[in-house]
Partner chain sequence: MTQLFQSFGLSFEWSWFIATIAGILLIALPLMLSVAMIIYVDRKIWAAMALRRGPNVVGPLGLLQSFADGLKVFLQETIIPSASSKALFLLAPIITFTVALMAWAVIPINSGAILADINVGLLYVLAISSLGVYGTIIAGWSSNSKYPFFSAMRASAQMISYEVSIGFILICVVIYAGTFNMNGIVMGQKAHILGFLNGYGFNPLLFPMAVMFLISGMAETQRAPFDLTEAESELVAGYQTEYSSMSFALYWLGEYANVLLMCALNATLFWGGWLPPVDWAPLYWIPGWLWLFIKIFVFFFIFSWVKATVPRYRYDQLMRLGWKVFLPVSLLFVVLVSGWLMFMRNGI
Amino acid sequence: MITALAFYLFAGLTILAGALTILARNPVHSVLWLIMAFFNAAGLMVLLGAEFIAMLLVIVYVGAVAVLFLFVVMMLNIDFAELRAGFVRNFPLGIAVALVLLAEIVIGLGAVGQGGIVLGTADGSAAVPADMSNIKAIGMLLYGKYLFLFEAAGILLLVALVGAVVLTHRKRAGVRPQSVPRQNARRPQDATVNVKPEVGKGVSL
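Could you produce the structure of the sequence above as one chain, in the form predicted on its own?
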């Protein structure tokens, strides 16, 4: 009974937050409603027993992506009149995309009613032991069987991060660039000076 109530609560709040994300006039409010939708979706994942997916939703999407959206929206000088004009101009395209998605959902529900797709017979080799948690099983797969693929994905993300920094870096007039070799060659005695100022004399600059 409690599980069913929790499911309907999380599902209803997710749908409500998703609708308010689209309908909110203020972009900051839209991002906040999006964060609420992520939290409730994480609650649904917990009910399904997918604790790792719930943790990813909270840490990655709420803690990084949605907060980044919020900072970008708050830092940008958004012209709300132009934003509303763009919404009205792209409204027919949005309706067309919504109809396509609705048709896909209806076709998918109809396909489920006809029966699932037979993918093969499970041999039990990938079964998780009963005493092993979901997070531990995923960790053993990531850092065991798929270790090199996991490291390769990390290297790709690092290259993308470095590439974004290089592409967006601009040299500005009047700003002295940072010299990494000079900083590495700096000695501690050159960086700090111990002084004993006398009372009432102040510090000489």
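Same protein, different state: after the form predicted on its own, show the form predicted in complex with its partner chain.
There are no partners or other molecules in what follows, just the one chain.
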């Protein structure tokens, strides 16, 4: 009973927030609705018993990705009316894409109804036992069976990271960067002179 209520609550709010993401006039409001959609999706995952994925969704998407979205959207001066100008013209295209996606979902659900593909048994071995906590289960799969693919994904991310640094890094001449060790090594006597000048005499520096 409570599960069903929670499901309809989360699912309804996800759809509502998703719709408002594209309907909101202000881009910042759009991003905030998107965050709401992420959050409710995380709620749905908790209902499925995938609490690890749910927490990751909140930490990664809500906690990091959406913050960066928000950053960019707040900084840029986006005029949404201008972006919306082509809305009516592109409407048939949008409908076509939506229909393709809907068809895919329907076909997918139909296929599962006929007995879906059992995941996690690529080499014929049994799936992870159900009584294991799902962090452990995911860990066993990622660091056991799919170690190579997992590491490959990691290397791919590393390449993307290095690429981003290479693309944005500029060497500029004439910059005097701060050297923290040098600053820390500096003592008061290097920078100041303690003198006691006699009356009427100046100080030579």
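We call the rigid core the largest set of C-alpha positions that still match within 1.5 Å between the two forms. Residue numbers count along the first chain shown, from 1. Quick caveat: nothing in here was measured; it's all calculated off a predicted structure.
Core-aligned CA deviation for Arg187 between the two forms: 2 Å or greater. Core-superposed comparison between the two forms: CA of Leu157 displaced by less than 2 Å.
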